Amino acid sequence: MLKNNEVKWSEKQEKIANQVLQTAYKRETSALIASIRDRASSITELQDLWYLHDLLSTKRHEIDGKYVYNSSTIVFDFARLVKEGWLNLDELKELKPDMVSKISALARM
């Protein structure tokens, strides 16, 4: 298992990691906006509106927690984003190869 003290990030690596995290954030939020537009246009009953409200509340909680940069968990966070399809491993190529390997291995789990 990867220990927190094994994760060493240089200033350059942290900057790259933040940029990659923002790329995934923009993708996921853009997809959410498109999905909400579609759902909102098909609201016909009050129940549909409440469902949309609940969905938005849940997504806000998920997204707000998922995209907080934390150097001690970023390897796991990137693996999750790769697994969910918001990032691909090619976008991580500027990170250290050992970090990309760890992310890749975790994403396959």
Second form
Number of protein chains: 2
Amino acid sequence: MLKNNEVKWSEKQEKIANQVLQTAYKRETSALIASIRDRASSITELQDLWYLHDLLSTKRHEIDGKYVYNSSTIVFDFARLVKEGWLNLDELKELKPDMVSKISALARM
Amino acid sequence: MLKNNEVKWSEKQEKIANQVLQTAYKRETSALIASIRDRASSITELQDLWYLHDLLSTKRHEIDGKYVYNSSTIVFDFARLVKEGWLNLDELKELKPDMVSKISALARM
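Mind sharing the form predicted in complex with a further copy of the same chain? What's above is the form predicted alone.
Next comes the full complex, and the chain you just saw is listed first.
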């Protein structure tokens, strides 16, 4: 019974978690696009162009792994997104309260 | 005597070759900066941003090796630059005529 409840909760929570993850993903990638467009518009030297390339390499690598839902790391992933400003705690309110508390505590560390 | 002449010619010619190489370098890198600025300004999707990243990776790799003076490949290097439009044959006129002929022939291949 407990196990069934847990599975049912987990599926619902996973769906919510994925939606929240998508919100943060869209927010971070939109901000990245805006920041790259802005930075690119003022480039006049080749070294600035290679700096832009380095920045894109780092961001691409970072973003590639960051938004893949993983049930064993999602609490830490959300805490990181809150800490970085891509999510606020209000947006997690549909998740179970103990999960939100954990995320909130981790985000303050 | 022949060898001495050859060395003397070579030093002068190398200096000219390096200047011409710099002209093409400035021309290609300025065009690249302008093209990246232009392309970046119209990016709205993440996949376009990653395409820009791929393009920068390719161009950086290409340009890194392309403008290093190498006496054994310079004729081919100039032919390539002429073919790509970064140099025109008129700009090579201070080089020895037989060198210009070789470059011109290679650029037409």
